[in-house]
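Heads up, the chain below is alone and in the form predicted alone; it's given as structure tokens.
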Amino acid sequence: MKQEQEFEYRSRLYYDELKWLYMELYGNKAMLDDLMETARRFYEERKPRLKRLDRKREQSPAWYGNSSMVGMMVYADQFAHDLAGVQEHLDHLKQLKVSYLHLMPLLKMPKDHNDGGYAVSDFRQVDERIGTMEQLSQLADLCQKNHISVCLDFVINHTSNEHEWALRAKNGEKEYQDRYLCFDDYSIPAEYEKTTPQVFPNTNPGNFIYDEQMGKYVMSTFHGYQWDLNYRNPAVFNEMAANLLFLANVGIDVFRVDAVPYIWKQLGTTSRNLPQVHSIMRMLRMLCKMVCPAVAFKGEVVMAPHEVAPYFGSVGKPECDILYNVTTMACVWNSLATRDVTLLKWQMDAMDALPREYTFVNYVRCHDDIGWGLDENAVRSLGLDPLEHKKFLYRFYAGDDPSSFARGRLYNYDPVSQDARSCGTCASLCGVEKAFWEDDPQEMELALRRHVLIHAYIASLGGIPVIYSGDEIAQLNDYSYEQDPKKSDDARFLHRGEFRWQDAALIHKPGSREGRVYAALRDLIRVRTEHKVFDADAWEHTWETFDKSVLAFERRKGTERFVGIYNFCEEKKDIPLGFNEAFTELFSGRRVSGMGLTLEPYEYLWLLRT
């Protein structure tokens, strides 16, 4: 097909549906025409390399779901000071066989209050402290040459109050005030507050702030310096879509679309998960299919599996390509604290009931806190009170429970609801920090086993396993944030410290904790990428082990049959799984029968039969 016909062909596939949704929301044909002209312009400006990639991925639309996709999440400035440093240290990722690099927010942001980059002041500039847009484009090109896909956050719900639109709104320009949810008095905000939950009731109570300069109330769901965009205004949708296409043309492969459920606000509702949100995501998806079909969407939807699934859309009308497996992450940490995998097994069963085409990001830690959003009915079925169990968990991971091996901090504690979240690096939460300071070799051994165990579990699931930068070397908490008045009230900076290259230099030192963890994670990635049974669309189901501390599950694809077995406690376990066939253990190469297995404390087995 001639290139000049390519955009027209793709547009014909999607235009009728796009028009229907756009007119339903906005009823403005002239703005729709402007949007299509913008899409055509970005198609024409797209690099030849990216257009070749578009055509390749059109032939393999689920390219992100194969077993070779293994990610790492990094803050460019914390990892290597800036984008130039990330480029210099790309070998660190290549040696680990990372094929998906999530660059945390790096667009222009306020100097002080920026929520870790989620308060964006300009969607078309890299923050000058991190680099330039040209450097981002160069890094994306280099990553693509090294078979590494680049993911970038796209903050869709809000801008910073230093964004040009916000500054012009403050100066009284009604056109820009209409791009936010601005009100002359508190009467309408008061109505919103009756039904709209608070995200941060302690640090940012309410959903509105009063801007003195503008003399108006502004909706700011997350923080007062993050102004929510008004997607009832077609100018907002058109310009945000243009920003997305601009970044796609820089060379971004995957967009982590931030805070998806929040983007449409409506009185009398929770302003969460409204039907218009799905229309907006579907329209953005179709625009990308016209201009840059190589691009995939990863939605940040932090909910239970049955609430998350709608954000994939339908088979005929997909929205997000990838979603976060946040409940499984919480269940993993619950299993370590309780030595009981029951909730984790039930969570796996819920995930396995979803269509196999659904692709999730699986992880043990990320830039954010651990929210204890466990299924309350499931918790009750175990004879536990949900609130008391949540309190046990966040106290355990703060190190306040006598049985705890963890060292962490509480985040966003609410004295009224007694809700709280947990922060800390994976290693510190697994006991490495405690064992280090107490100089206890036996506890260190158990802590390292925990750290590797949960990464092994995540690596054996379908979808995309993503490692949080620093976890590959068992990096400990960074308490320096407590001395910084700009950060001290946000415990998430406990695990957002600088990457310790002096520790990374120890990965080749025999017996070092850094070397043991790095080697183990490298082996997990190597084995995973060698077998299609780890593809996202493989069939999976859990097994009964008759031991609450041991999880087992099976995956099948083609001729490969995989069984993963995980001991989530510090006791040796004898597990009869009841199968006569001989499997090969993928790391040692030994032959294993399921009639009688012995697992050492926190041991895992990856068994394969072909």
Given for the second form:
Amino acid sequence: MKQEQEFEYRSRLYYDELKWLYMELYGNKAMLDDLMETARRFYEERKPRLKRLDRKREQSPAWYGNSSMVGMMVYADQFAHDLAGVQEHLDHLKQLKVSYLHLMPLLKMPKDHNDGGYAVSDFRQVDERIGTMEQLSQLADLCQKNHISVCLDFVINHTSNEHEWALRAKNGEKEYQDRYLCFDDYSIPAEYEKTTPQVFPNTNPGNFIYDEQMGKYVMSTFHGYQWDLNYRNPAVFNEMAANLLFLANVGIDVFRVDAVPYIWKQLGTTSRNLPQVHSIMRMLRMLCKMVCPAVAFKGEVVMAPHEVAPYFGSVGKPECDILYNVTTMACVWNSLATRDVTLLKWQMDAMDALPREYTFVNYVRCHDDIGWGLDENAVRSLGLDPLEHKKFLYRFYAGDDPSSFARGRLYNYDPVSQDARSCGTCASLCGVEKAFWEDDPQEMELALRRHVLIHAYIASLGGIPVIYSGDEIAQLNDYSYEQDPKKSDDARFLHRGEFRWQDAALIHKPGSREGRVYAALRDLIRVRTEHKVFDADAWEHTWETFDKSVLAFERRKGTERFVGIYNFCEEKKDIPLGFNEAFTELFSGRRVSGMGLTLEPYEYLWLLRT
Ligand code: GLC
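Now that the form predicted alone has been shown, please provide the structure of the form predicted in complex with alpha-D-glucopyranose.
Time for the whole complex; same chain goes first.
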């Protein structure tokens, strides 16, 4: 096909459906024509290197589900001061064989309060403290040369109150007030408050703030300085779509679409997960398929388990390509605290029942808190009261339970609902910090094993395992945020400390905890990338282990059969698992066959048969 026809060809595939959805939502053909003009312009401006990638990925649309995809998420400034620093330190990622780099928000943001960059003041400018758009584009080029995909947040739900639109709204320009949800008095906000839950009940209660300058209430679901966009206004959709395409043309491979479920608001509802959200995601996806099909969408849907999968859309009408495996993450921490893998196994069973095409990001820690969104019915069927169990968990990870090995902090404790979430780095939550301060080598041993065990677990699932920067060297909590008035009310900064390069230098020192964890994670990644059985679309099924602390599951793809076995407790376990055929343990090379297995405390086995 002639290249000048490429856009037309792709548009023909998607235009009818796009028009249908757009007209249903906005009924404005002129605005749709504008949108298509914008799409064509971005197609024409797209660099040849990216167009080549588009064509390649059109041939293998599920490119991100390959076992070689292993991610790391980093704050450019915390990791290496700025974007130039990230370029210089790319070797750190390459040595670990990281192939997917999630750069945490780096676009222009307010100086002080910016929710870790999730309050964007300009979608087309990198924050000057972090670098320039030119540097971001260079980094994306460099990453592509090194087979590393770049992921960037697309903060779709809101802008900062310093964004040009917000400034013009404050100045009284109605056109811009209409891009947000602004109200003259509190009567409509009061109606919304009756049914809309709060995201930060403690640090940012309510869903509206009053802006003195504008003399109006404005919806701000997250923080008061994050103003919710009004997606009922087609100008908002068109401009945000253009921002997305602009960033795609900078060379972003994957967009983490932030807080997706929140983008459509409706009185009398929770303003979460409404059908229009799906139309908007579908439209954005179709635009990308026309302009930049190399791009994939990763939806940030931190919702109850049954509310997550719908964001993949349907087979004929897909929406997100990748979603976060948020419940599995919470179940992992639940298993460590209770030494009981039952919920985790049930969660895996639920995941295994989903279509194999669904690709998830698997992770143990990220920049956010751990929300205890376990399946309440599953918790009840274990004879536990969901609220009491949640209280146990958040106290455990704050180090307030006598049985706890963790050091962490509560996040957004709500005295009314008694809900709270947990913060802390993986290592601190696994016991490394406590063992360090108590100078207890035995506890340290167990803590390090926990840290590696849960990374081994996520590295053996299908999908994309993503390591939170710092966890590869078992970095501890950083309490300095408590002294910083801009951060002290947000305990998530506990696990957003600077990357400690002085500790990273110890990875080659024999016996250092950094070296031990780093080597273990590097081996996990190496082995994973060598086997197709870790591809997202492999068949997976859990096994019965006859021990509530031990999880086992099997994966199959092609001629490969993999069995992963994980001991989630500090006791040695004899497990009555039988192997009719011999398997090879992938790290030690040991042959495993016959009846019975012994697992050391927190030991994991990766068994393979080809
Ligand atoms: C997402 C981010 C979180 C942020 C919120 C508001 O949930 O992960 O860090 O506070 O969106 O943008």
